[in-house]
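There is one chain below, alone, in C-alpha coordinates, taken in the form predicted alone.
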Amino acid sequence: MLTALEAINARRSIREFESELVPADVVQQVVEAAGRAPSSKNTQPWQLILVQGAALERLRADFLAAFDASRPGKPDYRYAPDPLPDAWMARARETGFGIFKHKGIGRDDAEKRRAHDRENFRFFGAPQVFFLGTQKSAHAHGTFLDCGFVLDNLMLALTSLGYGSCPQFSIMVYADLLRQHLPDSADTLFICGLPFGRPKPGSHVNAFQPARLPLADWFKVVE
(Lines of atoms letter the chains of each structure in order from A and count residues from 1; the text may use other names and numbers.)
(Lines give C-alpha, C1' and ligand atoms only; values in the text may rest on other atoms or scores of the structure.)
Protein backbone atom coordinates (compact mmCIF):
# COMPACT_ATOMS: atom_id res chain seq x y z
CA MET A 1 0.00 0.00 0.00
CA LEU A 2 1.27 3.46 -0.88
CA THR A 3 1.60 6.21 1.69
CA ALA A 4 -0.60 9.29 1.34
CA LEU A 5 2.16 11.32 -0.34
CA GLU A 6 3.07 8.42 -2.62
CA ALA A 7 -0.56 8.04 -3.70
CA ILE A 8 -0.88 11.78 -4.38
CA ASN A 9 2.20 11.71 -6.61
CA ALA A 10 1.22 8.45 -8.33
CA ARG A 11 -2.38 9.35 -9.17
CA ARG A 12 -3.14 9.97 -12.81
CA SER A 13 -6.17 9.69 -15.07
CA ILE A 14 -6.54 6.08 -16.21
CA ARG A 15 -8.23 5.52 -19.57
CA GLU A 16 -7.77 1.76 -20.04
CA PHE A 17 -8.74 -0.84 -17.44
CA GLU A 18 -8.63 -4.56 -16.81
CA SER A 19 -12.04 -6.25 -16.74
CA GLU A 20 -11.76 -7.59 -13.19
CA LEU A 21 -13.98 -6.05 -10.53
CA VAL A 22 -12.50 -4.36 -7.50
CA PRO A 23 -13.57 -6.73 -4.69
CA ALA A 24 -16.56 -5.65 -2.61
CA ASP A 25 -14.55 -5.50 0.61
CA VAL A 26 -12.02 -3.17 -1.03
CA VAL A 27 -14.79 -0.96 -2.40
CA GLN A 28 -16.25 -0.79 1.11
CA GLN A 29 -12.86 0.17 2.53
CA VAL A 30 -12.37 2.90 -0.09
CA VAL A 31 -15.87 4.36 0.34
CA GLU A 32 -15.59 4.40 4.13
CA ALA A 33 -12.28 6.25 3.83
CA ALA A 34 -13.78 8.72 1.36
CA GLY A 35 -16.59 9.45 3.80
CA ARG A 36 -14.03 10.77 6.28
CA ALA A 37 -13.84 13.91 4.13
CA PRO A 38 -14.47 17.25 5.85
CA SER A 39 -17.63 19.23 5.20
CA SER A 40 -19.15 22.46 6.45
CA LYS A 41 -20.71 21.87 9.88
CA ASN A 42 -20.42 18.11 9.18
CA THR A 43 -23.32 18.35 6.72
CA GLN A 44 -21.83 15.55 4.55
CA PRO A 45 -23.88 16.66 1.52
CA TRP A 46 -22.59 14.03 -0.89
CA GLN A 47 -24.39 11.13 -2.52
CA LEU A 48 -22.39 8.28 -4.05
CA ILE A 49 -23.73 5.54 -6.30
CA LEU A 50 -21.76 2.54 -7.54
CA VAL A 51 -22.84 1.03 -10.86
CA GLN A 52 -21.42 -2.30 -12.04
CA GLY A 53 -22.35 -5.57 -13.70
CA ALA A 54 -25.43 -5.74 -15.93
CA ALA A 55 -26.62 -2.31 -14.76
CA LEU A 56 -23.39 -0.72 -15.97
CA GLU A 57 -23.57 -2.49 -19.32
CA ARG A 58 -27.10 -1.16 -19.88
CA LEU A 59 -25.98 2.33 -18.94
CA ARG A 60 -22.89 2.10 -21.13
CA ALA A 61 -24.99 0.98 -24.12
CA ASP A 62 -27.43 3.88 -23.70
CA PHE A 63 -24.69 6.47 -23.28
CA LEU A 64 -22.91 5.21 -26.41
CA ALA A 65 -26.17 5.23 -28.37
CA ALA A 66 -26.81 8.82 -27.28
CA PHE A 67 -23.29 9.87 -28.27
CA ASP A 68 -23.46 8.07 -31.62
CA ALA A 69 -26.78 9.78 -32.37
CA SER A 70 -25.33 13.17 -31.34
CA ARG A 71 -28.17 13.44 -28.84
CA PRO A 72 -28.37 16.92 -27.31
CA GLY A 73 -27.54 16.90 -23.62
CA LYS A 74 -27.55 19.25 -20.69
CA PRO A 75 -25.43 18.88 -17.56
CA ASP A 76 -26.81 19.85 -14.18
CA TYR A 77 -24.31 22.69 -13.80
CA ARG A 78 -21.71 24.67 -15.73
CA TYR A 79 -18.25 23.32 -15.06
CA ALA A 80 -16.06 26.27 -16.06
CA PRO A 81 -16.32 29.92 -17.08
CA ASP A 82 -16.96 30.61 -20.73
CA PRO A 83 -14.67 31.78 -22.12
CA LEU A 84 -11.83 30.32 -20.09
CA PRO A 85 -9.15 32.75 -18.91
CA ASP A 86 -6.34 32.84 -21.46
CA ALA A 87 -3.81 30.99 -19.30
CA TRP A 88 -6.31 28.22 -18.52
CA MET A 89 -7.23 27.88 -22.18
CA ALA A 90 -3.57 27.58 -23.14
CA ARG A 91 -3.06 24.71 -20.71
CA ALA A 92 -6.31 23.03 -21.81
CA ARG A 93 -5.25 23.16 -25.44
CA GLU A 94 -1.77 21.91 -24.62
CA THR A 95 -3.26 18.91 -22.82
CA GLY A 96 -5.78 18.21 -25.59
CA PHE A 97 -3.19 18.39 -28.34
CA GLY A 98 -0.78 16.44 -26.14
CA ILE A 99 -3.00 13.41 -25.71
CA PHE A 100 -3.88 13.41 -29.43
CA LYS A 101 -0.18 13.44 -30.27
CA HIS A 102 0.47 10.69 -27.71
CA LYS A 103 -2.21 8.54 -29.35
CA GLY A 104 -1.03 9.34 -32.87
CA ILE A 105 -4.17 11.27 -33.81
CA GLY A 106 -3.62 13.97 -36.42
CA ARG A 107 -5.03 17.47 -36.12
CA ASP A 108 -7.39 16.89 -39.07
CA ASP A 109 -8.33 13.28 -38.34
CA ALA A 110 -11.97 13.88 -37.40
CA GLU A 111 -12.83 10.17 -37.29
CA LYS A 112 -10.12 9.29 -34.77
CA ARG A 113 -10.88 12.38 -32.72
CA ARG A 114 -14.52 11.36 -32.46
CA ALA A 115 -13.45 7.82 -31.51
CA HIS A 116 -11.29 9.38 -28.80
CA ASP A 117 -14.27 11.37 -27.48
CA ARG A 118 -16.46 8.26 -27.66
CA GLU A 119 -14.23 6.50 -25.12
CA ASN A 120 -15.60 8.86 -22.48
CA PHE A 121 -19.11 7.53 -23.03
CA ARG A 122 -18.06 3.92 -22.64
CA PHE A 123 -16.40 4.98 -19.38
CA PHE A 124 -13.06 3.85 -20.83
CA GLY A 125 -14.22 0.25 -20.50
CA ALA A 126 -14.05 0.38 -16.70
CA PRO A 127 -15.80 -2.49 -14.88
CA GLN A 128 -17.21 -0.15 -12.23
CA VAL A 129 -18.21 3.51 -12.06
CA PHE A 130 -18.95 5.75 -9.10
CA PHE A 131 -21.38 8.60 -9.67
CA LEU A 132 -21.04 11.52 -7.28
CA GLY A 133 -23.87 13.93 -6.64
CA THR A 134 -25.69 16.06 -4.12
CA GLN A 135 -29.25 17.35 -3.66
CA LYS A 136 -30.51 19.57 -6.48
CA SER A 137 -31.44 22.22 -3.94
CA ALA A 138 -27.83 22.30 -2.74
CA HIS A 139 -26.47 23.87 -5.92
CA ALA A 140 -23.81 26.03 -4.23
CA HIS A 141 -20.06 26.41 -4.48
CA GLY A 142 -19.42 25.36 -0.89
CA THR A 143 -21.36 22.13 -1.36
CA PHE A 144 -19.28 21.37 -4.45
CA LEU A 145 -16.15 21.99 -2.38
CA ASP A 146 -17.28 19.43 0.19
CA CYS A 147 -18.10 16.87 -2.52
CA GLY A 148 -14.69 17.50 -4.07
CA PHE A 149 -13.05 16.35 -0.86
CA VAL A 150 -14.88 13.03 -1.16
CA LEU A 151 -13.89 12.65 -4.81
CA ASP A 152 -10.23 13.26 -4.01
CA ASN A 153 -10.35 10.73 -1.16
CA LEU A 154 -11.84 8.13 -3.52
CA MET A 155 -9.15 8.63 -6.14
CA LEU A 156 -6.27 8.61 -3.67
CA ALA A 157 -7.58 5.58 -1.77
CA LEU A 158 -7.90 3.64 -5.02
CA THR A 159 -4.40 4.67 -6.09
CA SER A 160 -2.92 3.65 -2.73
CA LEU A 161 -4.31 0.13 -3.21
CA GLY A 162 -3.02 -0.31 -6.75
CA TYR A 163 -6.17 0.72 -8.63
CA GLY A 164 -6.85 3.68 -10.88
CA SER A 165 -9.65 6.04 -11.86
CA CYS A 166 -10.58 8.92 -14.13
CA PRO A 167 -12.86 11.75 -12.99
CA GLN A 168 -15.32 12.65 -15.73
CA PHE A 169 -17.49 15.71 -16.18
CA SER A 170 -17.95 15.06 -19.91
CA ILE A 171 -20.54 12.31 -19.38
CA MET A 172 -22.66 14.64 -17.26
CA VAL A 173 -24.15 16.05 -20.45
CA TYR A 174 -26.50 13.07 -20.19
CA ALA A 175 -27.48 13.57 -16.55
CA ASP A 176 -31.13 13.12 -17.49
CA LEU A 177 -30.33 9.76 -19.10
CA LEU A 178 -28.37 8.76 -16.01
CA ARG A 179 -31.43 9.40 -13.84
CA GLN A 180 -33.42 6.97 -15.96
CA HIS A 181 -31.00 4.21 -14.94
CA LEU A 182 -30.52 5.07 -11.29
CA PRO A 183 -33.45 4.61 -8.90
CA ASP A 184 -34.45 7.40 -6.51
CA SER A 185 -32.22 9.92 -8.27
CA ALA A 186 -34.81 12.44 -9.47
CA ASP A 187 -33.64 14.97 -6.84
CA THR A 188 -29.93 14.31 -7.40
CA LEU A 189 -27.65 16.89 -8.95
CA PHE A 190 -24.93 14.80 -10.59
CA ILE A 191 -21.43 16.24 -10.31
CA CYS A 192 -19.24 13.68 -12.05
CA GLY A 193 -18.59 10.04 -12.82
CA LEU A 194 -15.51 8.12 -11.68
CA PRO A 195 -14.70 4.98 -13.70
CA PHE A 196 -12.27 2.84 -11.74
CA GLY A 197 -10.51 -0.49 -11.69
CA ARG A 198 -7.14 -2.10 -12.24
CA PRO A 199 -5.09 -0.15 -14.82
CA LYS A 200 -4.27 -2.26 -17.87
CA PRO A 201 -0.57 -3.21 -17.79
CA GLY A 202 1.48 -1.72 -20.62
CA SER A 203 -1.35 0.56 -21.74
CA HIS A 204 -0.07 3.29 -24.04
CA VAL A 205 -2.82 5.79 -23.27
CA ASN A 206 -2.34 5.35 -19.51
CA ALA A 207 1.25 6.55 -19.89
CA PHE A 208 0.07 10.01 -20.89
CA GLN A 209 0.40 12.63 -18.19
CA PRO A 210 0.23 16.38 -18.80
CA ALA A 211 2.87 18.68 -17.39
CA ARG A 212 2.32 20.36 -14.05
CA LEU A 213 2.99 24.02 -13.38
CA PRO A 214 6.18 24.87 -11.52
CA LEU A 215 5.52 25.97 -7.94
CA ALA A 216 6.67 29.50 -8.68
CA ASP A 217 3.67 29.92 -10.97
CA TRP A 218 1.03 29.24 -8.32
CA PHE A 219 2.55 29.07 -4.82
CA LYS A 220 3.51 32.05 -2.66
CA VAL A 221 4.83 32.42 0.84
CA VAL A 222 3.97 35.55 2.80
CA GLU A 223 5.98 36.24 5.97
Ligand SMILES: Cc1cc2nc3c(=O)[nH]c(=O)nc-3n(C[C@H](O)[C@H](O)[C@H](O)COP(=O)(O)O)c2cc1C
Contents of the next structure:
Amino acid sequence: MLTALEAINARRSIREFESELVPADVVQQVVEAAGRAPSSKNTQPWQLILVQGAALERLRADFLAAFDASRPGKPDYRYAPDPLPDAWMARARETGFGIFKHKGIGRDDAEKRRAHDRENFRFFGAPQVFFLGTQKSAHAHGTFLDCGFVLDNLMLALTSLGYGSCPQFSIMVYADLLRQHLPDSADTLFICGLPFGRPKPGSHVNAFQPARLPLADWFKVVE
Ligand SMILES: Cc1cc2nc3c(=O)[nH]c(=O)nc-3n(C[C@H](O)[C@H](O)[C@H](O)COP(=O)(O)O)c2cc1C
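Switch from the form predicted alone to the form predicted together with the ligand and give that structure.
Below is the entire complex, every chain and molecule, led by the chain shown above.
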Protein backbone atom coordinates (compact mmCIF):
# COMPACT_ATOMS: atom_id res chain seq x y z
CA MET A 1 0.00 0.00 0.00
CA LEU A 2 1.31 3.47 -0.87
CA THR A 3 1.64 6.19 1.74
CA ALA A 4 -0.58 9.26 1.33
CA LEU A 5 2.23 11.26 -0.24
CA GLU A 6 3.19 8.41 -2.56
CA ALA A 7 -0.43 8.04 -3.67
CA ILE A 8 -0.73 11.80 -4.32
CA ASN A 9 2.36 11.70 -6.50
CA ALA A 10 1.45 8.45 -8.25
CA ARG A 11 -2.18 9.29 -9.11
CA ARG A 12 -3.00 10.14 -12.67
CA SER A 13 -6.17 9.89 -14.70
CA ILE A 14 -6.68 6.31 -15.89
CA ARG A 15 -8.53 5.90 -19.17
CA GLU A 16 -8.11 2.17 -19.85
CA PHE A 17 -9.14 -0.51 -17.36
CA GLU A 18 -9.10 -4.25 -16.84
CA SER A 19 -12.60 -5.72 -16.80
CA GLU A 20 -12.48 -7.47 -13.43
CA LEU A 21 -14.42 -5.93 -10.56
CA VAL A 22 -12.65 -4.27 -7.67
CA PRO A 23 -13.52 -6.62 -4.79
CA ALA A 24 -16.31 -5.50 -2.45
CA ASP A 25 -14.03 -5.36 0.61
CA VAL A 26 -11.66 -3.00 -1.23
CA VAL A 27 -14.57 -0.82 -2.36
CA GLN A 28 -15.77 -0.70 1.24
CA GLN A 29 -12.33 0.37 2.45
CA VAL A 30 -12.10 3.08 -0.21
CA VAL A 31 -15.57 4.47 0.51
CA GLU A 32 -14.94 4.49 4.25
CA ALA A 33 -11.71 6.41 3.63
CA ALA A 34 -13.58 8.85 1.37
CA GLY A 35 -16.13 9.49 4.10
CA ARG A 36 -13.31 10.63 6.40
CA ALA A 37 -13.26 13.86 4.36
CA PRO A 38 -13.62 17.09 6.29
CA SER A 39 -16.59 19.35 5.66
CA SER A 40 -17.64 22.69 7.03
CA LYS A 41 -19.55 22.12 10.29
CA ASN A 42 -19.25 18.39 9.54
CA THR A 43 -22.33 18.67 7.34
CA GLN A 44 -21.07 15.87 5.04
CA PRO A 45 -23.27 17.07 2.18
CA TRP A 46 -22.17 14.40 -0.30
CA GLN A 47 -24.00 11.50 -1.86
CA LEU A 48 -22.15 8.64 -3.53
CA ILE A 49 -23.67 5.99 -5.78
CA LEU A 50 -21.73 2.96 -6.98
CA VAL A 51 -22.98 1.52 -10.25
CA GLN A 52 -21.74 -1.87 -11.43
CA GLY A 53 -22.91 -5.12 -13.01
CA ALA A 54 -26.06 -5.17 -15.14
CA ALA A 55 -27.08 -1.67 -13.97
CA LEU A 56 -23.79 -0.25 -15.28
CA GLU A 57 -24.16 -2.05 -18.62
CA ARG A 58 -27.67 -0.57 -19.04
CA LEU A 59 -26.36 2.88 -18.16
CA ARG A 60 -23.35 2.52 -20.48
CA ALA A 61 -25.59 1.49 -23.37
CA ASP A 62 -27.88 4.49 -22.82
CA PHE A 63 -24.99 6.94 -22.49
CA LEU A 64 -23.39 5.65 -25.68
CA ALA A 65 -26.71 5.77 -27.53
CA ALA A 66 -27.22 9.37 -26.37
CA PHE A 67 -23.71 10.34 -27.43
CA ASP A 68 -24.03 8.62 -30.81
CA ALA A 69 -27.33 10.40 -31.44
CA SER A 70 -25.78 13.74 -30.34
CA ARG A 71 -28.70 13.94 -27.94
CA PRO A 72 -28.81 17.38 -26.30
CA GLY A 73 -28.24 17.47 -22.57
CA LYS A 74 -27.32 19.81 -19.75
CA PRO A 75 -25.19 19.36 -16.64
CA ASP A 76 -26.76 20.15 -13.28
CA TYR A 77 -24.32 23.01 -12.69
CA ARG A 78 -21.85 25.26 -14.49
CA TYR A 79 -18.38 23.85 -13.86
CA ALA A 80 -16.18 26.72 -15.01
CA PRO A 81 -16.38 30.38 -15.96
CA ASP A 82 -17.39 30.99 -19.54
CA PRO A 83 -15.24 32.14 -21.20
CA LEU A 84 -12.23 30.72 -19.35
CA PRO A 85 -9.60 33.30 -18.44
CA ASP A 86 -6.94 33.30 -21.18
CA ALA A 87 -4.27 31.54 -19.09
CA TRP A 88 -6.67 28.76 -18.06
CA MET A 89 -7.80 28.34 -21.65
CA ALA A 90 -4.18 28.02 -22.78
CA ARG A 91 -3.59 25.21 -20.27
CA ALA A 92 -6.84 23.47 -21.17
CA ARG A 93 -5.92 23.55 -24.86
CA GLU A 94 -2.39 22.36 -24.18
CA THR A 95 -3.76 19.40 -22.20
CA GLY A 96 -6.44 18.62 -24.79
CA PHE A 97 -4.01 18.73 -27.71
CA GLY A 98 -1.46 16.92 -25.55
CA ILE A 99 -3.64 13.86 -25.12
CA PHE A 100 -4.54 13.85 -28.83
CA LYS A 101 -0.86 14.01 -29.74
CA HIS A 102 -0.09 11.26 -27.23
CA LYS A 103 -2.74 9.08 -28.91
CA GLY A 104 -1.52 10.00 -32.40
CA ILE A 105 -4.70 11.91 -33.26
CA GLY A 106 -4.15 14.78 -35.68
CA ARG A 107 -5.64 18.19 -34.85
CA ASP A 108 -7.98 17.98 -37.82
CA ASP A 109 -8.96 14.33 -37.47
CA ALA A 110 -12.58 14.92 -36.42
CA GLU A 111 -13.48 11.22 -36.55
CA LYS A 112 -10.73 10.11 -34.16
CA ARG A 113 -11.40 13.07 -31.89
CA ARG A 114 -15.03 12.05 -31.66
CA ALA A 115 -13.97 8.47 -30.92
CA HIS A 116 -11.79 9.84 -28.14
CA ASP A 117 -14.72 11.82 -26.71
CA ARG A 118 -16.94 8.74 -27.04
CA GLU A 119 -14.63 6.83 -24.68
CA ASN A 120 -15.91 9.10 -21.90
CA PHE A 121 -19.47 7.87 -22.49
CA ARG A 122 -18.20 4.28 -22.33
CA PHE A 123 -16.75 5.23 -18.93
CA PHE A 124 -13.43 4.16 -20.46
CA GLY A 125 -14.54 0.54 -20.18
CA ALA A 126 -14.38 0.61 -16.38
CA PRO A 127 -16.11 -2.22 -14.52
CA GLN A 128 -17.46 0.15 -11.85
CA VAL A 129 -18.35 3.83 -11.66
CA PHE A 130 -18.92 6.07 -8.67
CA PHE A 131 -21.30 8.98 -9.15
CA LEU A 132 -20.75 11.84 -6.74
CA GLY A 133 -23.61 14.18 -6.00
CA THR A 134 -25.17 16.46 -3.46
CA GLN A 135 -28.61 17.72 -2.59
CA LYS A 136 -30.22 19.48 -5.55
CA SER A 137 -32.61 21.50 -3.43
CA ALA A 138 -29.90 22.94 -1.13
CA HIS A 139 -26.35 23.69 -2.14
CA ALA A 140 -23.86 26.55 -2.41
CA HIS A 141 -20.25 27.01 -3.52
CA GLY A 142 -18.85 25.48 -0.31
CA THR A 143 -20.88 22.32 -0.84
CA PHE A 144 -18.79 21.57 -3.93
CA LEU A 145 -15.60 22.17 -1.94
CA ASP A 146 -16.71 19.59 0.66
CA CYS A 147 -17.64 17.09 -2.05
CA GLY A 148 -14.29 17.63 -3.77
CA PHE A 149 -12.52 16.26 -0.72
CA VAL A 150 -14.52 13.04 -1.04
CA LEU A 151 -13.60 12.81 -4.71
CA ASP A 152 -9.91 13.24 -3.93
CA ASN A 153 -10.06 10.71 -1.08
CA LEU A 154 -11.66 8.18 -3.43
CA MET A 155 -8.99 8.68 -6.09
CA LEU A 156 -6.10 8.59 -3.62
CA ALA A 157 -7.39 5.57 -1.70
CA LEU A 158 -7.82 3.70 -5.00
CA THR A 159 -4.30 4.64 -6.09
CA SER A 160 -2.78 3.65 -2.78
CA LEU A 161 -4.35 0.18 -3.15
CA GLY A 162 -3.14 -0.31 -6.74
CA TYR A 163 -6.29 0.79 -8.59
CA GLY A 164 -6.98 3.75 -10.82
CA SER A 165 -9.78 6.17 -11.73
CA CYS A 166 -10.64 9.15 -13.88
CA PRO A 167 -12.90 11.99 -12.69
CA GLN A 168 -15.42 12.87 -15.38
CA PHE A 169 -17.44 16.02 -15.78
CA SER A 170 -18.07 15.57 -19.53
CA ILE A 171 -20.66 12.86 -18.97
CA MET A 172 -22.64 15.06 -16.57
CA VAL A 173 -24.29 16.49 -19.67
CA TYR A 174 -26.66 13.52 -19.27
CA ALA A 175 -27.48 14.06 -15.60
CA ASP A 176 -31.13 13.57 -16.53
CA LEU A 177 -30.33 10.05 -17.78
CA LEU A 178 -28.60 9.33 -14.49
CA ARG A 179 -31.73 10.35 -12.63
CA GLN A 180 -33.74 7.98 -14.83
CA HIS A 181 -31.40 5.07 -14.10
CA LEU A 182 -30.52 5.63 -10.46
CA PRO A 183 -33.27 5.13 -7.90
CA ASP A 184 -34.16 7.89 -5.41
CA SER A 185 -32.04 10.45 -7.23
CA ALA A 186 -34.74 13.00 -8.06
CA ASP A 187 -33.18 15.44 -5.55
CA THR A 188 -29.57 14.62 -6.46
CA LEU A 189 -27.39 17.21 -8.14
CA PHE A 190 -24.80 15.14 -10.00
CA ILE A 191 -21.29 16.54 -9.66
CA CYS A 192 -19.12 14.05 -11.51
CA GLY A 193 -18.51 10.44 -12.37
CA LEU A 194 -15.50 8.39 -11.33
CA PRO A 195 -14.94 5.21 -13.35
CA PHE A 196 -12.45 3.03 -11.52
CA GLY A 197 -10.76 -0.33 -11.63
CA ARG A 198 -7.41 -1.97 -12.22
CA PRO A 199 -5.42 0.07 -14.78
CA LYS A 200 -4.71 -1.93 -17.93
CA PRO A 201 -1.03 -2.96 -17.80
CA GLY A 202 1.10 -1.38 -20.53
CA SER A 203 -1.74 0.93 -21.62
CA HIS A 204 -0.45 3.75 -23.80
CA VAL A 205 -3.22 6.21 -22.95
CA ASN A 206 -2.68 5.69 -19.23
CA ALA A 207 0.92 6.89 -19.60
CA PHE A 208 -0.32 10.40 -20.46
CA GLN A 209 0.18 12.92 -17.71
CA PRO A 210 0.02 16.64 -18.36
CA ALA A 211 2.64 18.88 -16.78
CA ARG A 212 1.97 21.05 -13.77
CA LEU A 213 2.78 24.70 -13.33
CA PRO A 214 6.00 25.62 -11.60
CA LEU A 215 5.30 26.50 -7.96
CA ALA A 216 6.45 30.06 -8.55
CA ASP A 217 3.38 30.57 -10.78
CA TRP A 218 0.85 29.90 -8.05
CA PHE A 219 2.52 29.76 -4.64
CA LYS A 220 4.04 32.49 -2.58
CA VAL A 221 5.22 32.95 0.95
CA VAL A 222 4.47 36.10 2.87
CA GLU A 223 6.37 36.70 6.09
C1 LIG B 1 -13.78 17.36 -11.81
C2 LIG B 1 -12.96 16.82 -12.94
C3 LIG B 1 -13.60 16.47 -14.12
C4 LIG B 1 -12.87 15.89 -15.16
N5 LIG B 1 -13.52 15.47 -16.28
C6 LIG B 1 -12.86 14.75 -17.21
C7 LIG B 1 -13.56 14.15 -18.29
O8 LIG B 1 -14.76 14.32 -18.45
N9 LIG B 1 -12.85 13.39 -19.17
C10 LIG B 1 -11.50 13.18 -19.03
O11 LIG B 1 -10.92 12.46 -19.85
N12 LIG B 1 -10.81 13.74 -18.01
C13 LIG B 1 -11.46 14.49 -17.10
N14 LIG B 1 -10.78 15.03 -16.03
C15 LIG B 1 -9.36 14.72 -15.86
C16 LIG B 1 -8.45 15.91 -16.11
O17 LIG B 1 -8.31 16.12 -17.50
C18 LIG B 1 -7.10 15.61 -15.45
O19 LIG B 1 -7.29 15.51 -14.06
C20 LIG B 1 -6.05 16.67 -15.73
O21 LIG B 1 -5.77 16.74 -17.11
C22 LIG B 1 -4.76 16.35 -14.97
O23 LIG B 1 -4.29 15.05 -15.33
P24 LIG B 1 -4.08 13.89 -14.27
O25 LIG B 1 -5.41 13.66 -13.58
O26 LIG B 1 -3.67 12.70 -15.07
O27 LIG B 1 -3.04 14.33 -13.30
C28 LIG B 1 -11.47 15.68 -15.02
C29 LIG B 1 -10.84 16.09 -13.83
C30 LIG B 1 -11.57 16.65 -12.81
C31 LIG B 1 -10.87 17.03 -11.53
